[in-house]
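A lone chain, given as structure tokens: the form predicted alone.
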Amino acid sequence: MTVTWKDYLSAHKGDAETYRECCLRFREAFEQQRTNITRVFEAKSPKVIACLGAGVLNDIPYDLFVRSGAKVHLVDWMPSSIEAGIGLSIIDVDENGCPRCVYCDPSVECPEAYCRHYRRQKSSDTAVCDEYKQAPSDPPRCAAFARGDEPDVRYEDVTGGYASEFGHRVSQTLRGVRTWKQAFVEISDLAQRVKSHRTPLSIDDDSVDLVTSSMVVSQLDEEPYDYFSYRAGELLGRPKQREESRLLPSMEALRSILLANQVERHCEEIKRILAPDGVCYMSFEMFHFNPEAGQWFVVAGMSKALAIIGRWFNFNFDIIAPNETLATFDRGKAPSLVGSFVLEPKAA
């Protein structure tokens, strides 16, 4: 059975337990990202925020955004990820172990817009509404929560449709292909032809004061290429070791094309939705540490990505100073150095 691009995205990452584990295992690792975004938020006081690649909200100070009353767009291409992240992000406990709900905070003007089951508290001693039901989970979650009209949740492609269109066309492009060499030729050609396709995010032009794109660029190197590799492997089988060595230059060239085109379109979309005086917080892994070699190496394609970003945006080093731009990021395998930048759109 042919696995479609949509099936591929949802098959290995789309269940509630996987998202819960992601939140539990990696939320602490993303603390610096939340701190950085908080600093940008406090410096700019945005009224409209768009979080691109929102995922399970590990890197987003979501409670801060809600309490501020800002309009929030949450965008990701992984089905159900954002809903899972919201449910896992709105409840915490106080020093006495009592639950607190972000949406039930008195500072939130219209909690009904965030949760359809909200019922105003009868007692001022509680920090949750009268419908609160503790779910048997960690992190804490309200079993009665039912997402309302806010925030604005969209499952769309943050590369302006480039990655999705490439994924949709992979299977058709591989029809009739008989060798891996032929597959790389055909798919490399596809990667360039897809540049003419555009599906903008459903967010208005010039409407957003703060865009966050935390760790998104690093991920663009994975999904489209891996999907091609998966589909080609289904059709052709795994290449033998000698053939794989010969294919390495083609493999690296295709990865480079895909990454560059996706970053270009990602920047184009960010520039389109940003207000003229808006800013973007962008971060991505720039260096990885190889424990076996005991050395750091530049993540493939990141120098090119930085050059592309520089064509679209000016770098603001007032909010995040140059000496704070690089920070260690560790998800338990091997550490990375993440570059974090505040970007301002260049004049047209």
Ligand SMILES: C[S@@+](CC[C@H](N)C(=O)[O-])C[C@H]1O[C@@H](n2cnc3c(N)ncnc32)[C@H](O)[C@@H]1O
Contents of the next structure:
Amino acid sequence: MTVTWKDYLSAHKGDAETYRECCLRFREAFEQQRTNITRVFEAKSPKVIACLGAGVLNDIPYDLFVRSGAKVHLVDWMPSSIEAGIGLSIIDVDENGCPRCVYCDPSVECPEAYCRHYRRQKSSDTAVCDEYKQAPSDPPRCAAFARGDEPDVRYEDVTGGYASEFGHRVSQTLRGVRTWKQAFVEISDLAQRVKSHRTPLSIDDDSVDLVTSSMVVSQLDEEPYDYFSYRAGELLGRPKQREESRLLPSMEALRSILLANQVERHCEEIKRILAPDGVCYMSFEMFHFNPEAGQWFVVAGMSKALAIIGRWFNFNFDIIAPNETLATFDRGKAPSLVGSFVLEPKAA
Ligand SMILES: C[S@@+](CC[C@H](N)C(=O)[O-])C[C@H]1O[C@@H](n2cnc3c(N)ncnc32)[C@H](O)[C@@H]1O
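Please give the other form, namely the form predicted together with the ligand, since only the form predicted alone has been shown so far.
Full complex below, order starting with the chain above.
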């Protein structure tokens, strides 16, 4: 049975339990990202925010955004990730172990817009509404939570449709291909042809004061390349070791084209939706540590990515100072160094 691009993306989708585990394991590692975004938020007081690659909100100071009353767009292409992330981000416990809900905070003007089950508290002693039901889980969750019209949640492609269109066309392009060499030729050609395809995010031009793209560029190196290699493997079998070494330059060239084209289109979309005086917070892994070699090395494609970003944006080092730009990120494997930048759109 052929796994389509859509099936493939959905296969990444966890059930609620997988997302909960993801939050528990990684939220701490993303702490620096939340701190950085908080600083940009405090410096700019944005009224409209778009978080691209929001996923399960591990890196988003979502409570802060809600309390500020800003209009929030959350975008990812992983089905149901954002709903799970919201559910895991709105409840915490105070110093006495009592639950608090961000949406039930008196500073939130219209809680009903965020939770369809919200009922005003009869007693002012609690920080949750009368519908609150503790779910038996960690992090704490309200079992009665039902997402309302806010925030705006979108399952869309943050590369303006480039990555999805490539993914959709992989199977068809591989039809009739007999060797890995041929597969790389055809797919590299596809990676260029797809540049003419555009599916913009459904967020208006010039409408956003703060865009966040935290650790998204790091992932553009993986998908949709991995889908191509998965589909080609299904069709042609794994290449033998000798053939694999011969294919290495083609593989690196394809990865590099795909990454560059996605970064280009990601920047284009960010620039399109940003208000002229808006800013983008962008972070991605720039160096990886190789414990065996005891060496740091530049992540493939990232110097090119930085050059592309520099064509679309000016770098603002006032909010995140140069000496704070690089920070260690460790999800328990080998550490990496993440570059975090505040970007201002260049005048057209
Ligand atoms: C490394 S994660 C960032 C952390 C994430 N916010 C979290 O809470 O775990 C990158 C996110 O970008 C999303 N992503 C990657 N490429 C994308 C694309 N082309 N369109 C939309 N989302 C994308 C992934 O699904 C993932 O959720």
